[in-house]
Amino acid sequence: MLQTDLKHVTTEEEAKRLIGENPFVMMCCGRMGPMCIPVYEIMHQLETRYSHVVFGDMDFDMPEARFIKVLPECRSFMGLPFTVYFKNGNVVRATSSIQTEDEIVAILDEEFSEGIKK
């Protein structure tokens, strides 16, 4: 398990889930690493100014990650983490390898502008 101060994601049911009962969700998967943890860090910082997105993450190695690994917008993929926007069930947005928060906050405010506490 990552450890992260995020909403961790085990199952492939449970990231459905997820997914599916809230209309904004940003989803990292990836490991304990250079690349990964200033993006889980800057998830956690951002939870706050968006509370209306839930920010999970998903352990890279564990077998249920696949269902991230072969979505069509991250099939070609070479660097950790994989992250990825869903909007109402919806893909909207996926990135990989390391991002700053000024881009993940550009993504955040175009892709789930509604509810942004300013």
Second form
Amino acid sequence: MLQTDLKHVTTEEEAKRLIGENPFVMMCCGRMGPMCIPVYEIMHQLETRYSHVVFGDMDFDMPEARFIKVLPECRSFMGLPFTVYFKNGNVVRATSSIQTEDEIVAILDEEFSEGIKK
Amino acid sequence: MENVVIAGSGPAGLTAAIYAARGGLNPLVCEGLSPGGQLTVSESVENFPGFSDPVSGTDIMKKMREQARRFGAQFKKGSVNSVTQSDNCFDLYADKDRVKTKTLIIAAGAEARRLDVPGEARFYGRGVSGCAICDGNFFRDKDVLVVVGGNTAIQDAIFLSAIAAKVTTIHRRSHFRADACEIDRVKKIPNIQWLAPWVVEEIRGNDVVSGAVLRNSESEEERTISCDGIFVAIGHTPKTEAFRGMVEMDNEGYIKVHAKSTATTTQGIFACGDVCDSIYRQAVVAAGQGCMAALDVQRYLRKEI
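Okay, that's the form predicted on its own, but what's the structure of the form predicted in complex with the partner chain?
In what comes next, the whole complex appears, and the chain from above leads the way.
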């Protein structure tokens, strides 16, 4: 299990339930390496600001993480972590490798802004 | 109120934490977005004193953190995002909290520099990478380029040579900055090819990287090269943006410190490691400066400086 403050997802069934039950889910699939840890930390920092979004992580080396790796949106990815944004159960964006806070915020605002309570 | 907050947890920050903790200051370390700092991307460190055999950067940093923790250093996740000064203390905004402190040691380190050429941003994570250890396995039996600077880049080439079919190292100068022993070692590896003095002008591909345009920096000759991946290891820039306006910096963002000291232009704020060192940029130098910063803080709190 990854050592993060995010919601840990350990099985494909759990991931699919999470994605099915929550309209806005950001899932980061990686390792505890220098390209992945900054993304987990940024996600943790954004949890309060985007309280309508579920921020989860998944260990890239678990066999159960295969369902992320084989997503069509991730097929050409060659950099950890794989970060996938789900809206109403569907993939709306996916990124490969390290991302900055500005890049993550831009995607959250573009894809998940309708969930913010006015 | 804290006696001292240390922003950063690389060799500079953790050495400062060890010395400050032993000095009874109960330091709080804000670990930053990359706990352990840049050394954690080094698979094999051979020049850090005290280790007769190669050791991973991650292992060194784990030991340093444990050493600091044993003497009473406290750790907090996240980065220091901004600093304000009021009376004789500082308010730091870190993660979701505000922290008040008498002194601050900036040891936030540096982040990997990018090539800034067409195609790099588009293909980052799709063939372009800044971490050989993290992403090397995606390139098994493929051809990769490594754009190199110093020792870490050479180690990246060695690491990748065991995974990839062919590794082509590209350096903009004819002369390499890396240690002679590292260069000798890499030159004996048959699937590593050398190109110098060449620079990458453009990264090409469709969905993923398929090649690059190179330019000879002496003759100006251009050529294209086919490859599946490009690893960029050309050095670092200081992570000092959060402290801009609070301390003086040079044009490149390095924090200015007084001679033979870690004191910055703002009383009570000290800097060490790669945020202020544009010349040596070595883990052992950063550790030495971390020690200096902790001792300077102790003297400052005793009103000796």
